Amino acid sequence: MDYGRSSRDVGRAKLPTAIKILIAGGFGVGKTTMVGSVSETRPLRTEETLTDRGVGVDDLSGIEAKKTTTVAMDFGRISIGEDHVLYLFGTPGQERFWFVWDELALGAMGAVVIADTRRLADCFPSVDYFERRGTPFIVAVNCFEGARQYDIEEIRMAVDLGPSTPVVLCDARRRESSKNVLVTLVEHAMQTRTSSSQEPATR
């Protein structure tokens, strides 16, 4: 009797590895835009129109033209080569919706924290959150038109990031730019995981 591979296994396509990624950051920094620009499928969005009830609650400084906000999450998907499929979950940026973050973060390989140099402090809660959880993350600075441009090392110092955390510049509206951000995150997360596995166990 032949115990080798069955004929059904011959030519069977290998399923790509699924990777969960979070897209986080403050209110109005470009999370929904990034998910939409890079997703291969029509992204799922949970946006609602901003109303007068948000006056005094939502800080629109620098983003006065913003008319909608994500109230649960954005969802998209992109393939990286033939071996990996990234599932993107955009988190809500407003503080009153942060209670959903713990659910979205379960099983995530890593996170992109999008920053806007006009309101850089808005990314601090996201950075603190992923540092506390031990989730690998990178900071992607969304270069808005008309905003002052800073050197990457200036941004690193302002956000108080260590040298091992990547900081990249991007345009969330452009597919290739957003894709490069995701590739940087995956490489960083894999390197972090490899480094952690090689550390000697403490007694």
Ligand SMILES: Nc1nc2c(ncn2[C@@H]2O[C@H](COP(=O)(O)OP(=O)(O)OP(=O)(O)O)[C@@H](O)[C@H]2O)c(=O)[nH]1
The other form holds:
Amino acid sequence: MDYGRSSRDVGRAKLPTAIKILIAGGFGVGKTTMVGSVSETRPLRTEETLTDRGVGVDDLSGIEAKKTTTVAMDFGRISIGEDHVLYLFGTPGQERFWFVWDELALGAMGAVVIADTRRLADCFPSVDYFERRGTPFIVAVNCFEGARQYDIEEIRMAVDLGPSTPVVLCDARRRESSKNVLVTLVEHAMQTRTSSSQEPATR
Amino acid sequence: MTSLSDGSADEQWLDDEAGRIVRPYVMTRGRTQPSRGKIDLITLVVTINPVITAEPGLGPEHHTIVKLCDRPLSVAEIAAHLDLPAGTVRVLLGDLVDRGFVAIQEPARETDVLDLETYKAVLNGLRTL
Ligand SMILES: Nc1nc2c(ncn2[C@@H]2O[C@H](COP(=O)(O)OP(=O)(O)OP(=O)(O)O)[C@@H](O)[C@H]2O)c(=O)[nH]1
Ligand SMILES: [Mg+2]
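Switch from the form predicted alone to the form predicted together with the named molecule and print that structure.
After this comes the whole thing, all chains and molecules, with the earlier chain placed first.
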């Protein structure tokens, strides 16, 4: 496409690089809480409209042609200096909504899969999805009160994660903790992308 | 804004009851695709010509976008501020780009083009938040 990218089009303003990070996991695991604790504003909400265009979602086939469905996502922003702006998107994690993820995951730097040890299996679909797609991800275990304390290796085994996927404990309500999760993710993504790429990273 | 945390699965999936769809439909004159290619949720938009004088075909929402994007905002943020579906905002943005009021910058389509320097800058930024 021939628009937008040149500095002439953008005029005097040099636009920052926008970067997308996904916050995934089952219902009620703390996705919105994490987006909110680490973003510079309260979580905002946006809606993506899905028009029935043969996306291969069984639940939608058979619905009349012009029908649309809307999925809501909450997101937050973290400005990093003048040059970068990070957007965190928390999205519903059920399997029947994966087509939304396909659009979102395109171009994402990486993903955080939040797990609740009381319902560990709820994170499996997200883990499977990112593994299949090759999106760098980490698992963040949100420590709810009353949940038994697991150690990280136990969780790694239970979720059947490879040795290279980081697992961290967190409290999504705490900014420092969520920040630490993001740092771990970006380090992991940097390692994954730069070691798997054929060419040396450009400077 | 209401609490985002207590929505159940079904509440997150709003069906197209009339109220939600009619307004965007009128605004875009029925168009569902922008005049330009795909526009990502994190595509950044900035106003390059703030003066809209009675342009035919541009409605109040177009004007609002031009005002909002006086500092760069993502499509997702514009949609949230206008309380419109992202798809509607994409169509309106197509109009504004066509007429030279705003410029847009698409994000990198695949992260492999993110270079080492970008990762380092993001890491440093996060650590010093
Ligand atoms: N104890 C504890 N509670 C938490 C933590 N993180 C989130 N919560 C609470 O868990 C509930 C659900 O958190 P949300 O952030 O809304 O979870 P979500 O994943 O966005 O939920 P859905 O969008 O509905 O799937 C809220 O009441 C939070 O306050 C945590 O680390 N510890
Ligand atoms: Mg939520």
